[in-house]
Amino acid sequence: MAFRASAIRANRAIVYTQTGDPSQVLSALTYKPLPAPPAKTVNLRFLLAPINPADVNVIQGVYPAKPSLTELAENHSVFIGGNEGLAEITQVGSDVSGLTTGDWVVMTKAQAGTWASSRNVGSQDVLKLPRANGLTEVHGATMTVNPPTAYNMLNDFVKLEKDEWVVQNGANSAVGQAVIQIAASRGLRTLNLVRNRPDLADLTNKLKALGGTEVLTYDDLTDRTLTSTIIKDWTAGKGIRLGLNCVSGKDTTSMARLLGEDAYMVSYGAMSKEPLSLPTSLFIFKNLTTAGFWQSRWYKRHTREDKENLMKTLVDLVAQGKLKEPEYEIHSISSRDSDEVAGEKIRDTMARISRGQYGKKVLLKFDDAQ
């Protein structure tokens, strides 16, 4: 009876047909209940799904990912907003292995349209999240993309030891948080840079009760004892290796004078908006390495083996209480209201994220048709 009821709701997407502002551009947007699945795909419902600051980008046009034109309705194809999300399955196509209804899955195909109640996708473009104690729908919509991302710049480019430090800016932001969380599970050591704020205290104290060793601000790195005394004790001497950044900008060209000799500086954000400066010092006599992250182009450049892999490992750290859900808000796109009031909720939702009104993640749910 579950899936029957499923199969005969009433879908609703989030859409725009031009990029632009999301606070002007978005609208809601009703199509009929999805028929059947084709032989090689699935149908979904999807759970949650998250705004993150590139779906934004991608519906300003700035981003480089672009999604695909969808025709919802019959002669209308439209953009559908939303990268990453936890959707379960509602039916399966006949040539489907490996997934049956009822499975949580998430999207491994980039701009996949996830701001939706309902979408038939190919079975090759989701991955089946395994279930696990203490697995929630937060963390399942929120698994592709910040976590990995923490993940794999602490594997891919370093090889770090126990007690070994990263430092890393935009230590607040999610991937910053699953960075000093999947670092603490390991046993490195994190020092962590945040704007100054009045209040500095606790938010020191909630890094840190999430595994954070220490946490400065940019204004501390103008205090010359930090690489000439304070690292060096807190490293043995050793220095450390491994820098995530993701502001750019005068404050990243201080926090890279922190790091040692043969240490990578990773990129894979520009908060500030101001482009990388680094003193050529830095590549001649500590043998600096730069690289940039894009967890887009890992997904592409991986098998399928790997993905599941990744997840797997991801969903034991939430199983083991190592990864917790990040900081959330849900908003609902309810059923009950017409397209255009819909439309003008998620603007002005987006018009709030804009101008920073929201400190935590914000999550789409479509509730079901009465």
Given for the second form:
There are 2 protein chains.
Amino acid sequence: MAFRASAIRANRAIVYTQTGDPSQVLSALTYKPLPAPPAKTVNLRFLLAPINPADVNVIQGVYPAKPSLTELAENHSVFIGGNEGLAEITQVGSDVSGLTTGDWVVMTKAQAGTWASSRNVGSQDVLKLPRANGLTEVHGATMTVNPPTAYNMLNDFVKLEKDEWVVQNGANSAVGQAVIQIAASRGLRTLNLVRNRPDLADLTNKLKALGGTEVLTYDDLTDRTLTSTIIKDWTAGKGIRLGLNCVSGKDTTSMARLLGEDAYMVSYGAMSKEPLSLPTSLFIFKNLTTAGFWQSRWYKRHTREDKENLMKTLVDLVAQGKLKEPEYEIHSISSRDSDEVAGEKIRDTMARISRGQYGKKVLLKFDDAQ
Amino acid sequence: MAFRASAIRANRAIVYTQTGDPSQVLSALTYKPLPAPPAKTVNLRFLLAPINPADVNVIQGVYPAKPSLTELAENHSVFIGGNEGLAEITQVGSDVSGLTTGDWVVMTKAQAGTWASSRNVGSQDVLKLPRANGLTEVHGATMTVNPPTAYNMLNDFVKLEKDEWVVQNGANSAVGQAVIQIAASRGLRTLNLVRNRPDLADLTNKLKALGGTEVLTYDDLTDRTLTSTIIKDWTAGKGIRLGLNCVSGKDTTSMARLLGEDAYMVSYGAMSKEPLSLPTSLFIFKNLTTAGFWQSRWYKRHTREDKENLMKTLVDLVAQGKLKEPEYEIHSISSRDSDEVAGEKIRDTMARISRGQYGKKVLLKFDDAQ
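Having seen the form predicted alone, I'd like the form predicted in complex with a further copy of the same chain now, please.
To see the whole picture, the full complex is given below, headed by that same chain.
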């Protein structure tokens, strides 16, 4: 009988020593097995870790949250990529309560460095993810950024009642799809805006299958009857009180005009790379408020209990079949590859991501070294 | 002994029958003395009524608040200009409590039509202005729009503590000057932004004499040390948490960069006629919120008691010498002029206002007809 893989596995991480273009600066680094965890810490084995758009910005050095240097190999300090991920606890240090070997955990500390096969982390920096029927590794690995962004934006700004409408752009994004599902689970209706495209009917069907009420393109926003008649009909004259923005630029100016009196527009991204530009009259005369949402700030400013409740709520939605896995592809880091080859492969994946060649969430998976 | 003027005075109002350029569509109209006031109404004599920038937009037909047609002369329905003004009660109808002949009142109903020598109005549409030492007709006539806008913007969005900073543009506007004084009365510091101009030193001295802490020009905003060092020093690292905007456009984008974490930017005007355009990152990563303020909405959504308290607070500030009269000029409408001549004169004044030839508040005064 062979040794258990985990006992002899070589560790590897995706790292960088200076910020820059991820398709240039990233490399793979093999490091020694972790020692037994010190008090108040746990050793983790990462099961899956996503490459989120913000990770690219962190590596570029243009993101406000910065990682810290980690001495992964002796006298070799590096930044480890990755902010989000699902890990399994492999060993628990002394003075740790509520965590056991085999538990699934997610990170509540920003920029924890999740693109690694194993890590030692403070027990306060992870949160146990309750297991539930239907909760997959993919769910777990993508549970701390996109679904909570969607959930909190739907909750923290406007008290929406059943049957009320929410309008969002970038509706096909990971957050957008979570918004559709979480809104539907609360009986809210969504007006989902996407770019025009050849396969629009397919996308419309997909978003409606998730629970989206209506799907329109940014081009449709030029239709004046949309604000004057159609939305009034849909909302029985009440107007839409919540808009969610991850695009900015002129299409978002048009989206803002769809909002009714006393509405909030909450921004969580700016895919157009244009500013958010709005007629001042919307603020003064329609009482529009625009705010921003950043899940990292939410974690910083909320208690551990709040975070546990949030995870429980989302896992419950998964268990009820109301929150599906995002579409994904797995980038495996094979134990048969040398660091050099593994590094080349990840740099190539990052180049393809930055050229927009993935429509799906890319998840890193470190194969066992055997 | 002559009759008292008020008994035989001919009434006159500045009116229009269709919206358009005020220097074209306005005219003067003489009308009969008011009959005795019906129940629940009062007859008023206007003492002074300002021409506010918004009045111009109302006459142009581009303002969201619309006046109603009034049958001032028989079979001759007109719109009467003016939203704000100080009036004296000349006669009280039955079933009116708390109002007496001789009381000073201000309007709480929007677009009441204050550019008239006398009007009959519902007793619920006016508010008695408490008399106080030092409270002049000019104070009274300008008490319901600019000072409350300043007061409420300083109160309703961010709980500011003594010595905290507020930044505002258009600091030399009537609201801007009220902001300076009301902020100073609360021990708040103001960073006041104005356009560069030949007499900048004079303006700076004037705004500092009102209680302004610092005065800078929009050109100064290009100085990178302003955000990186100077404001950090001034605010002891806390940052500025409230910005007030009546300009919009690119200078306001620069102003927004002066704000610290969790700040509000409140817009009440857009003198540049440009949109408010902000990097989405300010919303997401600095938790900026942008909102609007419109005093007309405040009146609509607050109780009579709230309104009375607001007026009492502002009158108290006047009595304490903490809220000065705005600079003003009086446009007298002489009883010796025919309607034709009076109409020409007001159209000429409106043309000069729209060319920006008044730096001061213009107040309409109807001379007694004797």
